[in-house]
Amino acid sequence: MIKDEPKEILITGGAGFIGSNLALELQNRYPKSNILILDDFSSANFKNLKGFKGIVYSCDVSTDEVFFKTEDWNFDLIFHMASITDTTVEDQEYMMRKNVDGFKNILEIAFENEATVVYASSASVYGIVNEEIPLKEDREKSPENIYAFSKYIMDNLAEKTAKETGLKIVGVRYFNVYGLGEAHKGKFASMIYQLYKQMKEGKNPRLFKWGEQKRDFVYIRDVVDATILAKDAPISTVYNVGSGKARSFNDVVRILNEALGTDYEVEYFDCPYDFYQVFTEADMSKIKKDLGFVPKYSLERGIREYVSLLEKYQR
């Protein structure tokens, strides 16, 4: 457990959505820590890091340059957020090299520094779930695309490396994250942002029939809190990070209407996919038991705060 303020922190993917929010919060919590961000800026935006006082290098962590750009550092703590997050990428070699090989490089750096590692896993490893039960971490995995498969293999690699080296390696298995800093992701931003944008443009929000599909939407502030807390896990493990409560897309539209003071009606259309996930919900009992983490933001509170921030400024 890292009891004192870390001396040096590495954040990969630190200019992305989750990584940038994490970097700014770590800077606030640990003002004496030296923080290095590595990001290849392929799916990031420098504007996310306004106010960041640390060092940022452009770097593809799946290449050997990661070793050169970190050789003068002695990390206590590593947050590995770098990843190809475009789930539509079909190039299997590319996805595996970027995600799995990149993670392998970071684990080598962690071993050299005896650093604790917290890395981004994904709820996509569970696969298509059509039964309305919370997903436990030890549930059988069934990745349906190469992105989910790469995250599944990262989980396996983390477990193997932890056993062989004694390093503490903790995965945070994110569900549907939303919040400020995701706008640069375009069509890959959260459905909450997509629906907000449609409504701000004066359009009726569009949903698959009949909008009762449910997701575990989790607000970025809760995600950041859980990610930082994960460093204190008693052993190497993986934690679900969600809200712990599935909500429908119809709920999202209703709350957005309330937050925006509008009254848009939903336009429903047929789902074009044969296999479409109709339900996700994180079982949050493990992270609560081990670390005392309980999400603070309901969907109503999260969307209200998000909309107020988007209305104020958009980064």
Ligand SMILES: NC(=O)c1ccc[n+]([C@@H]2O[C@H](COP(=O)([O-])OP(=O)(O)OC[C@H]3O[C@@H](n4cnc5c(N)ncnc54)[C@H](O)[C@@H]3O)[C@@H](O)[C@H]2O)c1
Contents of the next structure:
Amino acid sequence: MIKDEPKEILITGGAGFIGSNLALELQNRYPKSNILILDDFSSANFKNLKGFKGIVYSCDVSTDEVFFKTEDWNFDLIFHMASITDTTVEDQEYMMRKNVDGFKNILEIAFENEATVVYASSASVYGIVNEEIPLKEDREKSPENIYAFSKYIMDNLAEKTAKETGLKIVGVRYFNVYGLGEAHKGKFASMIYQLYKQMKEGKNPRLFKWGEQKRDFVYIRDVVDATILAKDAPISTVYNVGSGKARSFNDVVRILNEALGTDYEVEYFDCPYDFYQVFTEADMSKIKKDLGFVPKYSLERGIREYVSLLEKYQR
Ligand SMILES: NC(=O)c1ccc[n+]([C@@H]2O[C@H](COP(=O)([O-])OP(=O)(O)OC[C@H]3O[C@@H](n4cnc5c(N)ncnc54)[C@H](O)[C@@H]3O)[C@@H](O)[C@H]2O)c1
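What I would like now is the form predicted in complex with the ligand, since the data block earlier showed the form predicted on its own; can you produce it?
And the full complex, kicking off with our chain again.
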């Protein structure tokens, strides 16, 4: 269990949305630790790392270059966030190579360094579930696209490697994360950011009819806290990381209107998909029981804070 200050930390995907927020918080909590970020900058923004004092190398972790760029380091902790996050990529070989082979390389480095690994899984592994029940980690998985499938195989690889090597490998299965530092993701940024942008441009926010579909939106500050806490998991496992509360898209627009002091009406349009998830909610009992983690941000508080930061930093 790493309770003391880690000496050397690797963060892959550290110039992305979650990785950069994580890097800045780790630097804050562990000022004496040396932090290395590896990122291929395929979906990143260096501006997210303003104030970061560690080292950043451009590196695709699915290539052998990752071994050269880490050979002088001795990590005790690895956060693996790097991944293709464009969920519409259909090239299966490409997605699997980047996400699964990349993870395999990181696990090899963890083995050489005897490092604890925390890696990003995704709620997409559960697939389209239309019962209104919170999703438990051990429920049936049904990945619907190659992105979700790659995350599902990463979970399997983590479990197998942990069993065979005794390494501690902990998955954090994120739900719909929102917060400062996601703008570079364009149409893959959160719905909260998309709706905020539409309203800032003076447009009515657009939702599928009738805006009552619900998602588990989780604020970046809670995500970072849960991710750091995950290193102290008693055993290798996977934890849901959500807010634990499904909220509707109509709720999001209402709260954005309150935060912005506006009164935009929603423009509803037909959903073009045959299968569209109407409800997701994380069952958060496992991470609470094992690690005492309880999200601090309601949707109201998270959006209020996010809007005030967006207004201040414009990114
Ligand atoms: N944001 C969410 O709502 C959400 C939900 C579920 C899971 N996740 C997972 O969380 C992690 C972080 O996602 P994010 O939202 O910060 O997205 P992001 O796109 O901002 O971050 C991913 C980072 O990984 C980098 N990257 C991609 N492929 C790489 C490679 N082969 N080698 C090195 N770097 C590479 C990108 O340049 C980017 O900086 C990802 O693993 C993602 O699948 C995110």
